[in-house]
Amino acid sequence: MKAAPAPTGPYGLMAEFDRPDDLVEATRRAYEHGYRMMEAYTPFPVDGLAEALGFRHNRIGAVVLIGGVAGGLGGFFMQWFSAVIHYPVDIGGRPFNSWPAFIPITFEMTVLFAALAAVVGMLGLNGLPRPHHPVFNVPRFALASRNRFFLCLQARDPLFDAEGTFRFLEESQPKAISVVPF
């Protein structure tokens, strides 16, 4: 099996801003201009940034629902199979498929699988675990956890052109623009 070729060229261009409002405005402009492969990094949650990046809905609810339904059905089926098919025992004349007795385990399996689906779904949808990201190659990115705001336009975006994207970012008047190497 052949290994995937190593990426060539930069990961993207990253603009650094002093204020969260400047970041949101630059992100909104980039989205309106047609950029879709972009990421924003802030030291605290910024109101309106997710919408500016183009996030309109969250898929984790559907993942949790599917996990909960699968867990509930699996828990019920497990009990039904053991009581009706695998090892039927006549206890006091009750029917083998005595579903009221299955409710507690079915509920617990629903909660368990929903919680596990939430954790695994959150990790998967966020692309985690990712021990190293190319933005860590930019020395100034250490300020993202303190007091700076960053917008990274990725090179894999169809609209990305190194010179054109650099000029586009300059129009937002960032504090600095950095090339993000792989």
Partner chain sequence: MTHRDPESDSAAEASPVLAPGHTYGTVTDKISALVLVRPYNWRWFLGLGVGFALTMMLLLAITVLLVHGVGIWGVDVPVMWGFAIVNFVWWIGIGHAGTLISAILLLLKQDWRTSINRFAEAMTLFAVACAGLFPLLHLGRPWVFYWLLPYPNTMALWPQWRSPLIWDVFAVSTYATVSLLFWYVGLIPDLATLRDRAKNRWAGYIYGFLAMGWRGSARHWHRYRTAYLLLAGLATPLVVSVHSVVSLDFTVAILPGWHSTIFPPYFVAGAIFSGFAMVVTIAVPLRAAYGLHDFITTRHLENMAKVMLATGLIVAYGYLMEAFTAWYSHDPYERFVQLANRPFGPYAHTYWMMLTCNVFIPQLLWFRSVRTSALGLWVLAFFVNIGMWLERYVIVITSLHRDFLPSSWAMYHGTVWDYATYYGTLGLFLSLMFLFIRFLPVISISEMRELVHETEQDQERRAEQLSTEGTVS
Second form
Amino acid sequence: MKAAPAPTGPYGLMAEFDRPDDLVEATRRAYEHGYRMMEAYTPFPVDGLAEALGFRHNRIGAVVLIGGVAGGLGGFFMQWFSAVIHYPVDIGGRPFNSWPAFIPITFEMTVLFAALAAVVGMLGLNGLPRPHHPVFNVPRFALASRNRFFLCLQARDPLFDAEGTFRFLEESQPKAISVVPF
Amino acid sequence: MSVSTNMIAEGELRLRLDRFQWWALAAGGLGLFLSLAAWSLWPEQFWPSYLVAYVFWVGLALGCMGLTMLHHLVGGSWGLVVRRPMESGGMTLLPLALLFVPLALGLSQLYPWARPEEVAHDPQLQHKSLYLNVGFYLVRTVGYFVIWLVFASVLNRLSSDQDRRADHRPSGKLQWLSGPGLVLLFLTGTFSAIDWLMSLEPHWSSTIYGCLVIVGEALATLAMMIAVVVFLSADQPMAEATTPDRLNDLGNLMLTFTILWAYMSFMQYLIIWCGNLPEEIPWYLRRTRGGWQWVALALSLFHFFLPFFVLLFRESKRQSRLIVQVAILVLAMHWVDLIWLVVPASSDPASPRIPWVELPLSLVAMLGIGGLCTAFFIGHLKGRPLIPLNDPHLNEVIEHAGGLGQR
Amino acid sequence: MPQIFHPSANTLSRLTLFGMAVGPLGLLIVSYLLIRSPYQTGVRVIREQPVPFSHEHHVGGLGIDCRYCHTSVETSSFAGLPPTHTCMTCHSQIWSTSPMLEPVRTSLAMKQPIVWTRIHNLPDFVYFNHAIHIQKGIGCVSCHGRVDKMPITWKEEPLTMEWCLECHRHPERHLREKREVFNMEWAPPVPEQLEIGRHLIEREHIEVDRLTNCSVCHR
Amino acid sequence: MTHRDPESDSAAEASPVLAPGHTYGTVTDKISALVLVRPYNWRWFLGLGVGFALTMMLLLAITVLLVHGVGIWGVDVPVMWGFAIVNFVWWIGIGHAGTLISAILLLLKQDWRTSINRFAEAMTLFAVACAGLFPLLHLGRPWVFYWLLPYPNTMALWPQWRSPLIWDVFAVSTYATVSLLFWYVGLIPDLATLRDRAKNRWAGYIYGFLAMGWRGSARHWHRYRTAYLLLAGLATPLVVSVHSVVSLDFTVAILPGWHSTIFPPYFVAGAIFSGFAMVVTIAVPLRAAYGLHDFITTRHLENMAKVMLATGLIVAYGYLMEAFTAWYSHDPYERFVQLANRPFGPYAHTYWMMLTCNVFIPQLLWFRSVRTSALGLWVLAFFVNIGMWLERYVIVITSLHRDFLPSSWAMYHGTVWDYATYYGTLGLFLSLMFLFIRFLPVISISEMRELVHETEQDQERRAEQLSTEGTVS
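Just the form predicted on its own so far, so send over the form predicted in complex with the partner chain.
Below is the entire complex, every chain and molecule, led by the chain shown above.
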């Protein structure tokens, strides 16, 4: 992470839209224009928006796979180690390595660790929790969780310049444009 | 996708179908001839092989009927491309009903309860003779076929009716019929599995057995339908109808049934393994010793793990080449599964062996019954539109197809 | 109502989540350590006795054999605590007026045994037999430590099931020749201990596999 | 757009999953108002009060239990598994519908799930909490419950991995954890909505803290959706495994009436059956009390009824297979339990009531008029709830009270404390449900907005298609 720019400047400029399609269109335009440090905010997942931002692959799947494999192997190992190596006890003549009986817990541990990996991975990769964020400084941003769609071009983008970017955003005919202070 | 053509197989597809049908017919004839020879030479080894092949193809026909009715009930775009092949698949019960006749001749070779000298020494079998006797067995089998054939022909007739009509009355009837039909099919499927397969070892019983066999049949049917659809979609008109989304849906269904099959198989094994009761465990002893353990291992690897991991990934379900390979693997393993269920039945639980001689016999029987069924199947399929044209859900399904890929 | 949080809330919330994940783990580690600490096991904790009896003096200094006082240790499950008479064999002659030994004399006079504070106490559901351990070659030191160096008796080992099992699983690490059982100073020649142990297991017919059966100790 | 499609005579079109006329704003306002604006009313207080009173009774029953031990219950040799296990299985079964509705229907892209998944998931959590109480209390010494877990103890002991009771510990705790995660992850965007709309400063803090700073970033949504979908994919087999493991508690024992291979799938079906019945039991009054007819439509009721019919038939299949196999196998013990003791023995009335509630009455669901009548469905669901409790009672008690040794045959009856504990958990469930309704959105707001979006898109596409078809012909 680069150091945050001087706290005097704004965080970025934020355009507000009524319809998800307009936001996707504006985002695509900004990306084509060369903007990279930007983020779109919507009240529900909009198809194609992340792709318009140039974001294609999230690594959640891999994280979950790793979690599941670790949980499954760990779960079986735990049972095998304790029943075969650490304290083998003959129960009803069953073999020490009663693998059919170990399957249910192995399965549960696989699911448990995969699910934990999914949630922790999602939060971690998203950089959450983060209750304070500059975008919340815009009063109208409260509508981002209701019915408005926002595009924020950040000041740390090399292409960003307060006036030019403002004009660029205006061309997408947003409902409003606001400065996002730090 | 255009619905402008009448969707009847024409041109290149028709040629390929004709060719395939001819080959199937030839293979079927050859297979049946060889079967006849095998029967006269090794009658004892022949009957289990014939039963395996017979149950394999009946299972596919029943699976086709069941999935057709399931589709009438719950809808979904997956059924669109496979409905007609499934309806034709259900009709193969017609030749299969005839092919049961030789089986009826071999009952005493197959089933201990059909051998009076064995029953005379076995009080258990005497007790069970109320249910397990040749007469009642045949009556039940005839009953199953009557029910199945009635449903298969009604499903086909109403579906064809729909092609020629503007209103949706036949479709409504189909939907109305499918609920009770599915219940009836599930029950007859269960009892046919008990009669034909479970009673091979009349001392053993398992309450999940019917479900297990039915799930295996449904899985094999899905695999077969994927193969059929990919075969058909090499040419127009099906080339346009078969999108990656459809394959994805069918692949997901196959994944579900793969998991269900593994789940039920494992649960039965776990419960019987834990219980370790003398009346139950021999069933597994016969199937996990003397070479059969490797078959069991192969089943868990190639009937479950490999298809499961391949089908888990979205991309692999959307490539027709890959998914067809998985489907063929599943079909082959379903056959191995049936061999595993049937062939060890007559062996001694203390020292079972794999009777390798039966393998070619089984192949011959598969070829004979399968060739005949396939020829009949293609003949039936050729005469009708490959897509149910006036299905009330057709538009919905087409619309939906656009949105499917995005999730 | 945007921006309701101060920037420090970011750190705070992450710390909270981190605490929720690490907290239980820390608790587990703490309890693991606590439960094995003298606080729970009583190892090396000095307990007050009616008479400050010193094994160091009697065993180390005077060279009295264990069996002089603990008479039944070779034949019974219970090692035996000496009756007051045993003390009096000497203390009627020496230190016979020592105020420290007043409770011993009272005990003799009143015919009431001395009430010692018990140091080694196993739960009722554990069956322990001294005799078999002595007979098969487990030295006193193995469980009770260098009693000859204890000015007042303490517990040297935790006597947890985990600890018992360690020896029941690998008796070869602790076995010694029978003649050395009561020898406080005998220490195994380090590299050969396992060899000696295995030899003794064979000679004494110790079935190691069965030593960890539940019913060996829980009868 | 109120364009009506000429082809729209199918049932799906006639009753949509969302009443027309809603926008992103209206769904947000309407649902969040249930939490933020609606003042406390007497009905809510009454409901919570009843739940609270019963919860106090539960606490009393537990206290008495801790003081006196499980002897205050009706359990004794040979029926050592009484109400505790019956209630455990019943509650766990109810706890299946929530996660199942959410997960499977999400995977199947069934958009009607949206308005019922949230409170069904909450129901799951509360039901699992109630379920978890029973085995713990049944331990006899509940305070050493942690002996069930594998941890490095001074006894060097490990749990008995070959025992289904330990599988249960793992299955139920995994299920509770994953359900909680699934529920919470689903709640995050809604908590953000509540944070942004809270009028009250403290409400803002609390919802904001729980929302973790969710701001609806597109990249976040992308990862969020994948994670949520994967959670659903994990939860689906998990749901199946949990009740399968519960069924293994019985089947692994070799008791007649328990040792049956059909148990795992038939228990799972039974769990979904009773779970959906409980969802209906809650959804019908909920939508009446809070005017949620727009979101919980007739289509939802009908779909739930269809699921109940299907799973009920599987349960009936399970009964049939058990009885048939007992007859077929000629095992005298199995035959006695299945064909003599259950239908004609001392607990015959329980058995026939079970069949009536679980098999006979649900056949009414074949009729569309029953499926679409809220009141009719509600009453029917009530019977199913009772029937599924009776099913577990029949399984647990009739197999135990006449086991292999006739000299130890005995009868079993629940005591006052058994009933107090059972009704107490009902109260706990009710209280938690009422608190949930008051403080969290009962319907997923963000998914509702998504549904509005999809509905609009569908309408647009349909309109386009219609106009192009018009030009062709």
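In this text, rigid core is short for the largest set of C-alphas that superpose within 1.5 Å between two forms. It should be emphasised that the depicted structure is a prediction, and the values quoted were computed from it without experimental measurement. Positions refer to the first chain, counted from 1.
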Superposing on the rigid core, does the Cα of Ala114 end up 2 Å or more away between the two forms?
-> yes
